[in-house]
Amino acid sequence: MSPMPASLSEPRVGVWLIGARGSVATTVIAGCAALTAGLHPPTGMVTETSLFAECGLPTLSSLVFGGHDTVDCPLPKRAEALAAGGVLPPGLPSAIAAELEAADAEIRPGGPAPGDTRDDSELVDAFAADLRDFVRRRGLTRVVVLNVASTEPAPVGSALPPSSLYAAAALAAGCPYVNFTPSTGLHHPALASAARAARLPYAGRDGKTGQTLLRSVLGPMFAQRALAIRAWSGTNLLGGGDGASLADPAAAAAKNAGKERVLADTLGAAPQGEVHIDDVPALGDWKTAWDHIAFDGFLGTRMILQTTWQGCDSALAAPLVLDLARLVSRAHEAGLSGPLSELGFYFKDPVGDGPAALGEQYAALAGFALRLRALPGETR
């Protein structure tokens, strides 16, 4: 079944996928197919609820997908692959299949690839080529460029990573940027004056999607019922694509630092204890975490809370992601620019300055929305 087609009137927004064969993009696009052909409800969306009605964000039939990868697998053979684990429904691949390919026809070569001989500036110069194209060709008025791929390694030294190259690139091609990674992107310093100077929103980092998630209730719940922590530990069980890239303990450490700030955060200070990363590849897409905490009582009196959430990483992330280029795109029209610290609610690291309590973030959000219904707009 295809979606119906989006008002000739109504504006046509690019949403391009860095990691655009992977797990994460492919349950996007899948996903946002289905809403908009009507065979599954938006579970998960908070910009489908009441809170975001009136606000001018673009409609999920709108939305035109492409993206980078160093992979080339297709998209309809990737999405059978989902459905077969459990990921994407039964079914669902060969009903949206007009729509997969038409994605995967927009999915251009990413890199460095290994031998490639290009500079840095050859890179970034190639990848926004790429994105101009992508808007003149498919007649779009923005593309909202989001990182979705595998987590790097913090950069050594003063070359730029991958994500810092997308990124750079972004900003030359005019466009709003989104890090829904724990990788560098946007936060390397060589990039702090383009950033500036290019006057573009952006938001990020870390999509917050399961343990972090759980712990942003949790932290604040201690603080304010004024018990005192003693130790918080954790450990991940990761399949996929994710673990594998978390084996690296230099990657698993970039990921870890946005789960202790947030207990940092809302207790005041780290409380004793590391969260470690396993990879088990037979677990594929699907991931559990458990925290063990350690807190005293009144008058001294030792207790334990554990939690185990099991879910799957790319269902979880895929709503997210679709929030999130619907609001920036949305702030992009609107004329803002910079980071977007009411977007906190959606990462575990999150740019600009906030609160890291959950509740307290989602109050922020609900502020977004206020102003983006004031904010001017196009003609839809």
Second form
Protein chains: 4
Amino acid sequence: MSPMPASLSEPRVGVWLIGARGSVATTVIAGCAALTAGLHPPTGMVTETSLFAECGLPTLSSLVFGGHDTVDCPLPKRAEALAAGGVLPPGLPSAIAAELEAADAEIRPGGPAPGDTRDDSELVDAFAADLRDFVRRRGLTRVVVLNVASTEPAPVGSALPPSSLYAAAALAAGCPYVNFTPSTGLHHPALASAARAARLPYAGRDGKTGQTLLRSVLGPMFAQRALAIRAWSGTNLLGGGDGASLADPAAAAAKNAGKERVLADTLGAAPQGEVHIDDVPALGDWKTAWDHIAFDGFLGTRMILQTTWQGCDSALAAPLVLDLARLVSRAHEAGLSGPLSELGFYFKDPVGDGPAALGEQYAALAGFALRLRALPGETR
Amino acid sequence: MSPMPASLSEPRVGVWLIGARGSVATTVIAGCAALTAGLHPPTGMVTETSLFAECGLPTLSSLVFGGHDTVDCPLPKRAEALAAGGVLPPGLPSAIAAELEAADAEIRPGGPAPGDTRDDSELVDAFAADLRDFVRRRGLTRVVVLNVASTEPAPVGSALPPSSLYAAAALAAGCPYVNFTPSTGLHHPALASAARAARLPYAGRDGKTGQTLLRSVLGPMFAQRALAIRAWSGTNLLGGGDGASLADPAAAAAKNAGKERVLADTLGAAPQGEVHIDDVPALGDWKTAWDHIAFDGFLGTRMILQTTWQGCDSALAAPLVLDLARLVSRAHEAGLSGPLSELGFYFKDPVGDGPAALGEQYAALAGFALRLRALPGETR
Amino acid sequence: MSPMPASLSEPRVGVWLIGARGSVATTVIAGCAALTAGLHPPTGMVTETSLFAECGLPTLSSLVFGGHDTVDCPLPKRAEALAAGGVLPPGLPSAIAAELEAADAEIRPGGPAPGDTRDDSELVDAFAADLRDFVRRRGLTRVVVLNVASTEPAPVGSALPPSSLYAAAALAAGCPYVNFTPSTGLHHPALASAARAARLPYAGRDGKTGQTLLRSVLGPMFAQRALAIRAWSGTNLLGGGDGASLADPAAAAAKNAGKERVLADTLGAAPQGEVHIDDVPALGDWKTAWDHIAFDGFLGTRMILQTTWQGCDSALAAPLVLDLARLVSRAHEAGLSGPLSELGFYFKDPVGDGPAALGEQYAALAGFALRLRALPGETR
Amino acid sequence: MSPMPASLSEPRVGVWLIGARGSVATTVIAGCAALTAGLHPPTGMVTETSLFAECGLPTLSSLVFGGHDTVDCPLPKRAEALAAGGVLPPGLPSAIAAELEAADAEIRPGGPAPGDTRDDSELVDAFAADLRDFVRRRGLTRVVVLNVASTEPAPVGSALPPSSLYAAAALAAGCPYVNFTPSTGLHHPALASAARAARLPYAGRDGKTGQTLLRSVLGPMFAQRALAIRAWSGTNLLGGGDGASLADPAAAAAKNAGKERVLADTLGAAPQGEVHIDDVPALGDWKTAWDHIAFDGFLGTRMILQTTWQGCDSALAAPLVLDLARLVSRAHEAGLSGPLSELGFYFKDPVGDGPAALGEQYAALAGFALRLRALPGETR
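Now show me the form predicted in complex with another copy of the chain, since the one above was the form predicted on its own.
Whole complex next, starting from this chain.
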């Protein structure tokens, strides 16, 4: 499982992160460097398991990072802050300072910034130009665009939210697109025909990292055992940027829709019970999710399952983002297009048709690996 | 899903319970009567879901109950005690008093009782005679023997433990056998050749009802996500007969082996951590299971999942026992023999070869349903 | 601790419950009858412990129940529903049917009902007349009025909410008053001068039964140990009438104010963190409260305490209500008036000045017991 | 609350730690240096709250550390390991390297080491000589000896365990003694007459840091509310040296006795339920304690409280050890002798007579502060 250095002739693949200075993006970039340097095992990366051997995925060392962001804090400084908060190992930021600086040099201003006078099409053009410039300067074979920015409020009206502007730019620049957030992205009606015409693969949306990951195995368990869920309630406590952005009820609503969809899909109907997302700044990037599940057993006996999940969201998301960058790059190389429904394993609200139970999603992913193994690639 | 009354011509199937006056058996018998009478929906019974439509399973109303036990407390009285403890709904014992009395009349003394002078082969003969007598008097097409007695200590030496005497009697009487406990039963070397020669189907062992059920979905989740388990610890608190018998360290060891096997099988190796089973008489038949799972995420980030399961063991076990009685009866009718590995869904330590993850076990069970649909039966 | 029958000459004391057909009131009335009949020990009643021996409290058998309510469901039927939900023991309602019917006959219509044309002073007069009538017909020495109705929304403007109309009626009829809810009651500015003039004892408000009870011992623990609370978050899940009424954000806000006050008072400042109250009808009268407390230890080490409380609110409240009825009756008998600050043990938001830590409140209550022992009474 | 530098004339007080290279001792020494340098606030130290203002306690900067240990790992290296495990803040060991080295230079070999040929009295003499040498070389006014070594198995027979040898040495050298562990220490019958004759103050035993701290506030809560505990069960998961030493059943038994005593003392009787201590090396110095408390409410309603405590034992213990060193030094200065029962706040199994509820123990401690304020001291 130890990553190999990129051979001189291995094509280089761009990974373009929307929200490139956020916690998730910083952990992705730092983590890829740490793994390439052999400092840590690839815990949490499914593409580093034997399932994906011989599938022609780009190596970790062939990945080149860049992205858009609206904030200025340089990646090395952001990484130090994450290390202080226990998200990155102490000492890692200095060990991989060169890689952080290299990625930081490839981050371009996002938008629209406050006071920005550019209209939507000007913004899309600017973002697409950034992508084409990245390809040209770095000699990349292809670039995958991944949205890992904070959740934006569910849009009202027909205006394109920022996430959709970035998605349109990916289409314009011929880049496959992955939406790791519940934001609109490619799902906007105004982008539908362009998305079809582009014949690019895409995946999303809303990475399944913690409470919903659990729900995607517990929901099927109750359904398969014919146990009747009476109520499923949940509370999430988190700080960091994600906590603050989800304190906005509109953003929280977008997030919760995905959580509830998993239950409705696996149980057959949405049960009673609410989901709360509390911004608790003191918790930093650490998230605690408590679920309380009241269910009926035989003859109406009342039983309860409670789960408490204490995790670091960025550390849970980062290996999935690296997996997705590699998988979608490989799909693009192999000429696949449209929704990659076999990647439902990674998402709360997967594109295309596919199962909602994690076990079945894993089987679909394994099938995708087999399919990739048989598909042509430039390097094989 | 409402059970139909048995047609006049429908063959009757015997369900012979070892430990027939225990909490599980009483809940099985009372529950079957309650469902047949339309008093409760069949919550927890997988054989009542659409998966098993048209599979030729015996109806609930065709089941006739009997069994062995070493205690005297009549079933109606036992049922009243369970209702007082909240295991059975208040009022149910009186509503189905006739069925409880009918089953109680078919319970024969188990053994060996203290001071019993019969040797093993005499005991086996006596138990087998009880089974043949049950068939004859009640006009049964077949009888399934199910062990739902308290866990017995892991045997030392070559002597046959009681559970194996009952299993030998089932073989002698030509009855398929299901071991719902971690006791030895048919797994004794001395029974191996007789078991092969009998060409009967069998299933087991150790019903998967609570903490281990959870582990069989959580273990695969961690494995599929390539997350590294650092330690998995658990404590079970329970009263009732099961709590008392598991207070015996040898019985607890037998029970725990199954729990740990599920983790080792789904995670690839047994993690650090112990499992405790505490007898807490004040909790009666209610069981609380706490699990603490320490795992590593990306870059070694330390995370924790805790689960607390509060359930009634008898109510969790009873629908599975009814499922198994129907499935194994149907397998026998269809001429299947040997270990029914497709029933691993129900067990901690399944016979035959099969997956350890609940989702895959459910898929195997669904395959079994399809197979049954195509197999001949007397009634089809 | 076994209750004695009322001697023929013992004065009878009225207990007038606002919300007399609710879960709490029904449990109070049924419980008092069950204890008087010797069917159950007085678990949860502090006034039945040795602390209050020789304090001259009215006996349980001397209490006569009545009250106001706006709903019609008779107490015996309400008690059956509570028994079906596990709040009252099965069989209790029929065992004490006579007492439930007697109390039901003393319940008068509350108000204002929808379409009620009476103005505030007419309603107060009518309620006060009900109280005087109760005293006269039943030959009572005194009547304590206790509000155990559902929480009403925090009032806007100067209009008297219903709880204050009942409190005004108590003043008018010369009855001591206890507010077991967060509703306004006697705390309305318009009642301030009448309350002072009445020279009656009063107590409140908002009974401390579950999550806040815990907080009143955990908060002091952290403070005494000089540990720094970083965030204290909580979620309450409950069904029943209380769940439904607290689903109203205004009512929940009134409730939460009390919960937060306990933390602010014991910790010195209100910590980060929210409190949620979810209406989960499936849970009935059972409440689950989860608290997550993030705190700093020595050198900033981050630690966490979580608590999960699963209780039946009516069963937690009822013995406190009986305690309060007896204590406030005795205070009235002894000529005490004004806020009974020694009863802070029972409340989230106590009247008068007193400590917020439960242990200190218990010491104050013990001091009150000593004081009562020395005070004159009609019966001593 | 910021610590002041020791004035030139302030007497210096020795703090002699048995187990001076363990996690607790290292955290004590590093923490005192960090606080003296103003790097951290004194979280967790009660002696730094206003309660102890003007009580004449020695300042933190006046404390001089030394001790006995049987292991060689130097304190600076031990501190680095603790920082890597998250017990000490990253960067602290290097910031206070000089203080760690100074303390390390005062650590003398403990015993008996394997193969040690010295008999008990030779060992006691050697340890006492170490203490006298420490006083002389460092010019100390007095030395407090505190046992913070790993729990030793409950002794069998009359042989003096190591903890008692160190205690005897403290007596011989005229040093007050504090036992922060459940080990025997001064509680050995063979030391009884010497202890009386020495007229020194002493305190102990077994620091109350986590699960038992919680129990000392929850037990009184249930008792004061007259709620009936049906069963109180607990599981502790911990790694580090303490986890390993408590994996020895005899050591665990010594530890558990203290935990159960707190429940028996606050509830009036020991409830049903066991306590487990599991060695889980993966958890390092972090401890998780789960408690499950089944209790009866009014009319026998069954309710449950669960608590999960996740803390770092060394960080919980260290501020208490510093408190005790200062308090016992001051007591010695003031001429107090014998068991300091007012320090029960700190212990699971306090010496002398005193309350078991934390709130009452805090009141006793506050009384002790008042008493100290009035007592003479060399510096006042």
